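One chain follows as structure tokens, the form predicted on its own.
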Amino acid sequence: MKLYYAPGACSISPHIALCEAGIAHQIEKVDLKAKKTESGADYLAINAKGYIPALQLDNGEVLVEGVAIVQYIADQKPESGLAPKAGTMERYRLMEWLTFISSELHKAFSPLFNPAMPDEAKKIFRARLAQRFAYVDEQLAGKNYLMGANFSVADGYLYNITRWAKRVELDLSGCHNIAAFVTRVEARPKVVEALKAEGLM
């Protein structure tokens, strides 16, 4: 397998995975601004929608959006426990984190990023993301990760969304249980790997 990648982009979430279900595999950074890959081909050749993540898989397909390729790779090595057998109540739970993470965390960090963003704007755009980060910082109480005691795709995905939050001037001071949680992450072995490999540490 082959992951396009750009250091520090929600690429990190699929990377963290491979390397925790100890799946063999390539990556390849793309410019973004160019859709160059490292190689020098084309990326809207290997992937049309022209963001990351991709994941060529060994037969030549590519699977793309960070949710779908999390979980294909989880499905991949079942026993690495990174999600639920599917058609569980415990899978939907993941899936559950998953698009609450995409759609209320992940999306809604893109205004912050605009330059061309209104400061007041932005301000709006902050409040309603720490709002959102309030109530993971409560779902996590008492609890290593999103879905109790165990690492998942989601937490893998909640890691690296959390960390652009100083990029945004995000104040997540008072989510203690969100600070602990990054701690613990950032801890684990393979989380280094994959970090250590995309250049961010």
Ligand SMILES: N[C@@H](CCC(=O)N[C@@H](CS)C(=O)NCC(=O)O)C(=O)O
Second form
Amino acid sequence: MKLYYAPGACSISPHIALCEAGIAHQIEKVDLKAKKTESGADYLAINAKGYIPALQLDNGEVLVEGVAIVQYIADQKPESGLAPKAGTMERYRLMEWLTFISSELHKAFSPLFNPAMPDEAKKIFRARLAQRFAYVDEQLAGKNYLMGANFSVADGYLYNITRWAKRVELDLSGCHNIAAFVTRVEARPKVVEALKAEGLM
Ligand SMILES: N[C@@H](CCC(=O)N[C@@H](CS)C(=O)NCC(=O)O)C(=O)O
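I have the form predicted on its own already, so could you send the form predicted in complex with the named molecule?
Complete assembly follows, chain above in first position.
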């Protein structure tokens, strides 16, 4: 499998999933402005949507959308425990988290990364994100990970997105459970492997 990624972007989540699942893979960097991969390929021919992540499967098929990609990876190695079995209530709980992280956290960062967005508007988006993170902080009370004791693909995604807070001056200093979660995730050897491969450590 090959993961198309950009260092530090939302492709960290599937990258962590691949490492945690122990799946042999390659990674190829994408220049998102030029829409070119590091080997010179036209990225739009790989993913017409133009964004990362994209996962090229061994049969050549390309899967996009982070939430679909991480579940695909987890399902290749059910023994990894990265996702509960499909069809169970627990699996819908995982999807509930993945959807929340995607729509309420991940995409809510976009206006804060946009240089054209006025500062007054950014304040509103920042305040909304702070509320969402406060909810996550409450949910992590007394738990190691979002689903309980075990690490899942939702944790890799949450960790990925939480890394962006400092870059957009989002103050998470009151979120002590999230801080402990981040420390716990960063202590995982497979997470370190993914971050090192992207040049982030
Ligand atoms: N819906 C997509 C969104 C992915 C996304 O937002 N990717 C960003 C990086 S974090 C990107 O590639 N932006 C560049 C662009 O849209 O041209 C997903 O969840 O996988």
